[in-house]
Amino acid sequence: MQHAKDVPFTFEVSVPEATMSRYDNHLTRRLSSMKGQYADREAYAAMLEQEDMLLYEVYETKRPEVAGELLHGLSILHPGKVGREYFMTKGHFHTVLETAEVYYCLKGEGMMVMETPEGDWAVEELRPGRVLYVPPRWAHRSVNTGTEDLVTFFVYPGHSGHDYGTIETQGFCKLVIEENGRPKIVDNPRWRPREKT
């Protein structure tokens, strides 16, 4: 796709409809793309047998994937659970580890689960009007703990890239489950510390 050089542009984000007026790419992730990510594998298999449901969508405005550009878009994570674990995004490190990302929550309730390659972790609440800064070196995954769509606007450096493979193999050290009608952060029983190279 051709992009005009250094020409400012605008677009509208509609919170009630959870849409962007201008976007170049619409990405969808279904349950089948999350194989091995949910702790309750029996519940996952049973749900997938019933329906390969849509978990989340991403609307992106394409820009050159180079330093100096800012890639951005809208993430819509639908509500639901696999077993007791809330619907979540795949989660990723950035390929260029020393790059950050900003999320602005527009709608819904959720959490951002984060961790570093060294094993530090954090979980921050997402709610309308809240801005989350994810520093360099932190993998991140959105979790919808509410009953409506969790909608966030995101911005990250154009040359960051995405490393999904590390998370697909390893998972995150923390999970967010429902306990007594409320979200609870628990250890991931399948997580193991990464080997130092």
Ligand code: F6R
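Residue numbers count along the first chain shown, from 1. Note that the rigid core is defined as the largest set of C-alphas that superpose within 1.5 Å between two forms. What you see is a predicted model, and the numbers here were worked out from it, not measured in a lab. First, how it differs from the form predicted in complex with fructose -6-phosphate.
When the rigid core is held fixed, the Cα atom of residue 188 travels less than 2 angstroms between these two forms.
Relative to the superposed core, residue 25 undergoes a Cα shift smaller than 2 Å between these two forms.
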Given for the second form:
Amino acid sequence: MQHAKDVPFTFEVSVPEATMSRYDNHLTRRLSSMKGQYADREAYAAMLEQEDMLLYEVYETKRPEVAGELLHGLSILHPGKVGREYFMTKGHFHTVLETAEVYYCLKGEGMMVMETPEGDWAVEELRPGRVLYVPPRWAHRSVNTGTEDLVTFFVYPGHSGHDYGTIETQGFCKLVIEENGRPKIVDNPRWRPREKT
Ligand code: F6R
Ligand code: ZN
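Could you present the same protein in the form predicted in complex with fructose -6-phosphate, rather than the form predicted alone shown above?
What follows is the whole complex; the chain from before opens it.
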């Protein structure tokens, strides 16, 4: 994409509203795009039959997808659950594994579930004012454990790309479910260590 006016620019990310004043791409993801991702398959099917709910939205500033650029925007994950599992993003590895990402939480309560191809895992809490650094090689998925939108501002290298397929096959090794009104991290029964390539 050619940028006629490739000059410095500014925009506001308003706090506490957690909105972005300037963007040129708005992506939406609905329940139907999360097939096979929630542990409770019956609850998922029953919810989908009722309504193909909007789960999350991304507002992006479009930039060329090349090394040297920084892609950035807002991710807005709505609250809710499928069975006992909280609403979450699809999650992905970056296609160029050796690329990192920074998240800044503006609103809501949540967790970032992360893992490496080698099977290391980490879960970090997201809350307003908290910055999360996702190092190169770590797949990442946001989970909304609260009752309002979970809003994060993200920045990552332009050439990163997104590999959704690896996660789609068996999910992350950890799930975040509600137990006695509180989030709990549990093993994903479908997950197996990845074959070494
Ligand atoms: C970009 C990134 C975020 C997510 C967004 C939606 O690399 O990590 O902008 O893209 O939170 O999640 P996914 O892409 O997993 O559907
Ligand atoms: Zn990412």
